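In structure tokens, one chain follows: the form predicted on its own.
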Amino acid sequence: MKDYSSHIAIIGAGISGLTLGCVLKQSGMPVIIFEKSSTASEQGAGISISPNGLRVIKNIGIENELRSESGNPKEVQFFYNQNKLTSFPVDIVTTSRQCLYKNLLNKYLSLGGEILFDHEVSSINLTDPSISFSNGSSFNVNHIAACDGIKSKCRSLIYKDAEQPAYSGYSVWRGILEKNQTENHIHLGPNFHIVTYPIDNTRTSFVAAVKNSKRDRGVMEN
């Protein structure tokens, strides 16, 4: 079994895990990513990357590829009850999560990055850093970075008495439309807001948040 005792272990091969993996590999640090799924994939609709995020993307070296496959809106427009209120210029990249994920994965692998699939965390030791997995394997590592998302298994293992997430009062719908849009649109109204932006030349992502005193079943929430 390979020795990862000198490696930084990243839990989760999602967008955050791959981004960290790329940064560390470019710095010459030994890295291993553990992923609970059997394959590399990313779920979700769109994602907007602001200038601080773009600086990371540029340093990793995937900015040109990402821009060529994504939306590059130069203006954001605000509406209230279908009436335009104002607008201002922006420097952002709007894309699909799948597109960003693909570019990060390709970059990480091109740097010689390694991912071990089918490795779901079962226990973590922070004193003498080590990780055990549900498939029976375990590894000593140098450091551990938890990048396993909003429903983090690592968080629940380390902070066993942590408060559970509370419903914010907003239900959120996300999706992708076959529509060509060149700007970001933000629609405001009583107890709701809707954001739409292009993710490429033919598709537009939308996010609709509606205030609701009662939690709706089956609704994606932010």
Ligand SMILES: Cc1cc2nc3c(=O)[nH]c(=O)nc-3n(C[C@H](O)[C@H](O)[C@H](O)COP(=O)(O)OP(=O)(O)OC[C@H]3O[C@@H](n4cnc5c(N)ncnc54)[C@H](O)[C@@H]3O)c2cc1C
Given for the second form:
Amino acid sequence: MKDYSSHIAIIGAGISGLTLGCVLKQSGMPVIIFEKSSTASEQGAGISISPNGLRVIKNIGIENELRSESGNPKEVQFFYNQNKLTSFPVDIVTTSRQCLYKNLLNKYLSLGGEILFDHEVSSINLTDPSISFSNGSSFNVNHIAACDGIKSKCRSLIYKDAEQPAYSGYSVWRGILEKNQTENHIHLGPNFHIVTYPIDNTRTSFVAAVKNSKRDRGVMEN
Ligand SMILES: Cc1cc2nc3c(=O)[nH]c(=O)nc-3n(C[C@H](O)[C@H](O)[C@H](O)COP(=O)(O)OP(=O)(O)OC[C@H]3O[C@@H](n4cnc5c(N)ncnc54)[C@H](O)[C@@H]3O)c2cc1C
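Based on the form predicted on its own presented above, generate the structure block for the form predicted in complex with this ligand.
Once more the chain from above appears, this time first in line as the rest of the complex follows.
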């Protein structure tokens, strides 16, 4: 079995895991990503990347590829009851999550990055850093970086009394429409808002957030 004891182990090959993997590989650090899924795939609709995120994208060296396949809105416009309230200039890239994911994955692999699929973390030892997986394997590693998402198993393993994600009282829908739009639109309402932005030259992503009357602080179900 391969020795990863000098490696930084990243848990999760999502957007954050792949981004960290690229940065560490470019710094010459030995890295291994462990991913619970069997293949690389991405769900979701659009994603809006603001200037701080763009700095990371630029440093990784995928800004041009990303911009060429994405929406590059120059303005955000605010509406109420279909009437335009105001607008201001923005420097953001709006894209599909698939496009961002594909570019990060390609970059990580082109840097010689390695991903071990079908490796779902089941326990972590921080004293003598090692990770065990539900497939029965375990590895000693140098450091562990938890990038395993909002319902992080790593967080619950390390912080036994960690707070669980709680429902905020907002329900959100996302989707992609076959529609050409050049600016970002934000529609404000009394108990909702809708954000739409171009993810490329032919498609627009929308996010609709509705505030429910009953605010339930229970654990999120999905
Ligand atoms: C269905 C869905 C749709 C979404 N759509 C959008 C959207 O359209 N736009 C947007 O901006 N945000 C969206 N989000 C929010 C999303 O959580 C973040 O935008 C983003 O994915 C966070 O990136 P991440 O890398 O931190 O986590 P994730 O993308 O969740 O990646 C975590 C990775 O870790 C892996 N993993 C989890 N547990 C383990 C384990 N125990 N062992 C090993 N690997 C593990 C997962 O398989 C996954 O590959 C969506 C979330 C979900 C769940």
